[in-house]
Each structure stands twice: as structure tokens, then as C-alpha cells.
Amino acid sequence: MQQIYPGVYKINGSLATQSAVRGFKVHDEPTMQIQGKEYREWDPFHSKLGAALSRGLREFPFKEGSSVLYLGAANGVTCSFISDIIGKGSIYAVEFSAQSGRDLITVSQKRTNIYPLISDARFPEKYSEDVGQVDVVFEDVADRDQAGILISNCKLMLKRGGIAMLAIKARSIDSTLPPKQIFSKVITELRDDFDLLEKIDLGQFERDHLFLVLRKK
């Protein structure tokens, strides 16, 4: 077993985190018992962040005590792995779908550092007072205006110098243009508000997706 990032391990070739809630699975993920501790396998095919880690992500802003705003939390799979990592930190998990939101609430009942917000990420003013200032904003939202959603949320809630992560879904923005053209357009839209630290093609795990790591100016 090798720790490759704070709270993230490589075990028998697979990514894993130490489970904060023994015996509780979010999506029937495999678990491993090592020296009296339980570890959960982090499948990169079910998580954009897991995919980025598998593709060699260098900038990893999550650590014990981090505060995170997660946009597009779905049923809480990736949130649960971040939850393992940040311990006494906080994840404000925004999800618009009522059906996914029910699953997210179930996860949050077991994991007390996840705060579910059933809301629309396009209108951050509706939940910004509940969130306050955070260290990291993570966006995985299927919307034509992914850049605008990230900018508006970060202006209200990301600390200056904080890290933003964005999984660009080319086909959700425009199904008629080449993905590389869409990626370039989104990066240009973000340039005034962020410094681009890293970009990773997730094609091996998610077709037509580009993962960005940015720092708020």
C-alpha cells in the first residue's frame, strides 16, 4: 500500500481511501481490510476526480480540514471519497435533481461532513450564505454554461488563491463542434478570473471530457 496524495492510496494497483464509515458503501464499491482499517476502492470510471487522479493529476487541494463546494454532486459517489480525505472539513454538495438528491441526503446522513443542498448551481446566491468561504470549488455539471457557473460560484464563495476544478463536458456544451474547440473556448472564458494550473484529458475514462485545475486570481 502506497499513499500517493494526502488520504489517497494505491492498493494492488487501485485507488482507495480509508473509509470514515466502516461497512457503509455508496455504490457497492469493493472494500479492503488492512491492519484493522477499511479502505474503499475508488473507481475512475465512476468519478471525474478519480479519473484525473488516474491520469496523473499533480495539484491535489484536498486535505484534512478542507472546506469544499461541490457543484453537481449527483448521488454522492465522489463526495464520499472527498469526505474520507477531509475528515473534520466540510463539503457543501449542490445537486439539482431531486432523485439524485435523495441518494445524496442518504449518504450525508452517514457522513456528517457532507451538507447536501438541493439547489440549482446556476443561482449561487440562493445558497452562498449557507456555504460561506471555501478552499476548493469542484464543478461536474452538465450545462452549456459551465464556465459561467464556475465563475459566479467562485466569485461568491471561493477564497482568493483558492483552487477550482472543472470537468468540461464538451457534448453538454455543444454537440456540433469539435471537443478541442469547445475546450479552448471554455479556457478563454475562464482566463480573466483564474490562472490555469493543469489540464488533463479524461478520454480514457470519460469521452470528450477535459479536467481543469485553476487558481482564483
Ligand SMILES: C[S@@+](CC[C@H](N)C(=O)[O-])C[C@H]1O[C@@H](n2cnc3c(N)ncnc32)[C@H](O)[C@@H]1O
Given for the second form:
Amino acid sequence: MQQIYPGVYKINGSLATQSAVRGFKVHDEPTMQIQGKEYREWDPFHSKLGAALSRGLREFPFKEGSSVLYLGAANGVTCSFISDIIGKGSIYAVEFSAQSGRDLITVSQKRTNIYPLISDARFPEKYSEDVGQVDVVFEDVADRDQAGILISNCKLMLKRGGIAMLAIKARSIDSTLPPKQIFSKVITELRDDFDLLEKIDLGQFERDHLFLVLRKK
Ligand SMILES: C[S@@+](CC[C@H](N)C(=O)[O-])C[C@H]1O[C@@H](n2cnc3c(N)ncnc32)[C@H](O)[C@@H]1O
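I have the form predicted alone already, so could you send the form predicted in complex with the ligand?
And the full complex, kicking off with our chain again.
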């Protein structure tokens, strides 16, 4: 077993985190018991952050105590792995689908560092007072205006110098244009507010997705 980032391990070739809630699975992920601790396998095909890690992500901003705003939490799969890593930190998990929101609430009842916000990420002023200022904003929403959503949320809630991560899904923005053209348009839209630190093609894990790591100016 090798620790490759704070709280992230490589075990027999798979990514894993140490389970903060023993015996509680979020999507039937395999678990491993090692020296009295439980580890959960983090499948890159079920998580864009997991995919970015598998594709060699260098900037990893999550650590014990981090505060995180997560946009597009769905049923809480990736949130649960971040929850393992940040321990006493907090994840404010925004999701607007009532059905996914129900699963997210179930996950947050077991994991007390996840605060579910059943809300629309296009209107951050509705939840910004509850969230305050965070270290990291993570966005994975299928919306035409992925850049605008990131900018408006980060303006209100990301600390200056804080890290934003964006999984761009080209087809949600425009299915008629080549993905490369869409990616460069999104990067241009983000230029005034962020420095681009890293970009990763998610390759075989998520077709036509580009993962960006940005620092707020
Ligand atoms: C690809 S899924 C996210 C998967 C999740 N990030 C994970 O790795 O576990 C995208 C989610 O974003 C949600 N979503 C899309 N637009 C949204 C919006 N404007 N506000 C909040 N959630 C949104 C969808 O309902 C969906 O659950």
C-alpha cells in the first residue's frame, strides 16, 4: 500500500481511501481490510476526480480539514471519497435533482462532514451565506454554462488563491462543435478570474471531458 496524496492510497493497483464510516458503502464499492482499517476502492469510471487521479493529476488540494463546495454532487459518490480525505473539514454538496438529492441526504446522515444543499448551482446567492468561504470549489454539472456557474460560485465563496476544479463535459455545452473548440472557449471564459494550473484529458474514463485545475486570482 502506498500513499500517493494526503488520504489517497494505491492498493494492488487501485485507488482507495480509508473509510471514515466502516461498513457503509455508497455504490457497492469493494472494500479491503488492512491492519485493522477499512479502505474503499475509488473507481475512476464512477468519479471524474478519480479519473483525473488515474490520469496523473498533480495538484491535489484536498487534505485533513479542507472546506469544499461541491457542485453537482449527484448521489454523493465522489463526495464520499473527499469526505474520507478531509476528516474534520466540511463539504457543502449542491445538487438540484430531488431523486439524487435523497441518496445524497442518506450519505450525509452517515457522514457528518457532508452538508447537502438541494439547490440550483446557477443561483449561488441562495446558499452562499450557509457556505461562507471555502478552500476548494469542485464542479461537475452537465450544463451549457459550466464556466459561468464556476465563476459566480467562486466569486461568492472561494477564498482568494483557493483552488477550483472543473470537469468540462463538451457535449453538454454544444454537441455540434469539436470538443477541442469548446474546451478552448471555456478556458478563455475563465481567464480573467483564474490562473490555469493543470488540464487533463479524462481519456478512456469519460469521453470528451477535460478536467481543469485553476487558482482564483
Ligand atoms: C455527472 S453528475 C455528477 C456526478 C458526481 N459529481 C460524482 O462524481 O459522484 C452531474 C450532476 O449535476 C447535477 N446538476 C446539473 N445541473 C445542476 C445545477 N444547475 N445545479 C445543481 N446540480 C446540477 C445533475 O442533477 C447530476 O446529478
